[in-house]
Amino acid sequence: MSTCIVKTDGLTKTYHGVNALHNLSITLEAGKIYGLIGQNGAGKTTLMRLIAGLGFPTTGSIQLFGHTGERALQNERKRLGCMIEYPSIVPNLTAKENLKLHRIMRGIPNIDVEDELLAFVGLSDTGKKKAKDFSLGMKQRLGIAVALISNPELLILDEPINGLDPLGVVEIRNLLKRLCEERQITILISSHNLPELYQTATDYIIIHKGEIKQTLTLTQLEGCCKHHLLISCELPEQLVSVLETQLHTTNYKVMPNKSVELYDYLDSKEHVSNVLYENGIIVTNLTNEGDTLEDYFISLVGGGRNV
């Protein structure tokens, strides 16, 4: 049975009479990477700030590790690591000095954790170089190291790959997967880079105008976005027979409207068409279908920009 790390119930946050979040209820389970998807102003950062205790809900409740109530939540938040809006680093300090500062502020006596984290995020060789002279990717990795200083069970990262070059994006992706797999840390990550989230997250939370539009697993998302040949004809039963006997595939699905989604032969549409014609199937539609994550997100929220 999965352990519940975070649970919100009817969470609402209002600023000047406008709902940044409205009646939001989600559950985060241990050992997963949750991708938080939404446009600018959708409420992603607001949600993260409320979970981290950097703000208070107008109505609704937050449960952390099975506990509620402000006193209990304050104690449970010691089990969180956060990088929200920007890395919490001091520009004129080295990477190790930054970690030492946060270690002391957190009251962590283990000095070795500094070198361990620097090695883990790939910053062991930065020496006396000041953080202000780091590349954006190095600053992001240092920010993640700072968030890991207390060995958290939940890591909250707001746009950690924003502005990174392709190499930096891959480095952060691999780092997050290692954290989840090797340290069993649950991760909540927001990003505008939807293809990258598709390669990183295990679960997805789609938020729009402060409300949850959908929560789904990677398997469910792949099902929604799965590419296929969409075939329509007058005799779907005969079509299915030809697929199995002539094209030797059962990798298809008959839809409620009697069209057929064929998940094989995606690059051989002409061959499929010829085989069907030779077997007396009059095809009324034969098209390549399937969404990218961006397509699916846009269709779900009804279009819009700043995805």
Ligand code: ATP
Contents of the next structure:
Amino acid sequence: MSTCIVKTDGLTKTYHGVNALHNLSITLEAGKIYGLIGQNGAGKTTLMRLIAGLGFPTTGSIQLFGHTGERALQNERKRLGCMIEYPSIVPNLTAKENLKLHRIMRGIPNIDVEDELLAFVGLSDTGKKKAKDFSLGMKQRLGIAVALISNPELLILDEPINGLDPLGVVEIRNLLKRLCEERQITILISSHNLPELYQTATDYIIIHKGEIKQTLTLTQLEGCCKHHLLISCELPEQLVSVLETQLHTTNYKVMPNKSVELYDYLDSKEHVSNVLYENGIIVTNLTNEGDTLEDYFISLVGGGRNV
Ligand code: ATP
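Which structure goes with the form predicted together with the ligand, now that we have seen the form predicted on its own?
Shown next: the complete complex, the earlier chain at its head.
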């Protein structure tokens, strides 16, 4: 049975009479990477702040590692690391000095953790360079190292890939996957950009105007975006005959350009390919087609802003 790391129940946070979060209930299980996706102002930071204890809910409750109640939560929060809004780094210090500062502030005696973490996030060679001279990606990686200083079981990262170039995104993605695989850390990571976070997370929580719109696994997300198999060949008449007689489906449409959209067998492309081949159909194209992640996200939250 999977272990529940975080459970929120009917979480509501109101600022000046306006709900930043409304009746939000989610469960985060151990060893997964959760992508928290929502437009600007959706409530991502607010949720993360409440879980991390940087704010209090107006109503509703939070359970951490199976414990509830403010006193117990305070204790359990020692088991989480976070980077919310900005990396907690001092610009005039080097990467190592930043880690030393946080190690001492957290009362961690093990000096070796500084070099271990620098190596883990790929900043071992930054020497005397001050954090203010780091690239955005380096700053984000240093921020993650700071969040990891107390060896947390839950890591909360607010928009760590926002503004990074594609290489920076890949670096953070690989880092998070290693954290999950090598250290079995549960990760909650937010972004306003679904495609940017695609494949970083194992599970997605889509939040809109303070409410959960949908929670789904990576496989389900991919399934939601798949619409049809697009098949092209020289002889579409023969193709549809094979679809009907061999694959027993009439769930297809012949398009004006003579390609065929097949709405069944979305997860069995190889099977379709084999059956067509065995029946003498020379296929020139066979691809899964559908919504882009962006289209899908917009269809859920109903608007094109910030995606
Ligand atoms: P972004 O991607 O822009 O960071 P977000 O999804 O993290 O957005 P939040 O920062 O959680 O969204 O904000 C949710 C809503 O709550 C917004 O309408 C915001 O204006 C409001 N809000 C957040 N913090 C405060 C605050 N301290 N005082 C008043 N309103 C706030």
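For clarity, every value in this text was computed on a predicted model and none was experimentally measured. Think of the rigid core as the biggest set of C-alphas that the two forms share within 1.5 Å after superposition. Positions refer to the first chain, counted from 1.
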Is E97 one of the residues whose Cα moves 2 Å or more between the two forms, with the core superposed?
-> no
Is_shifted S259 between the two forms (CA, 2 Å cut-off, rigid core) | yes
Cα displacement of D125 between the two forms reaching 2 Å, rigid core superposed | no
What is the C-alpha shift for L230 between the two forms, rigid core superposed, to one decimal in Å?
-> 7.9
Cα displacement of T284 between the two forms, core-superposed (Å) | 22.1
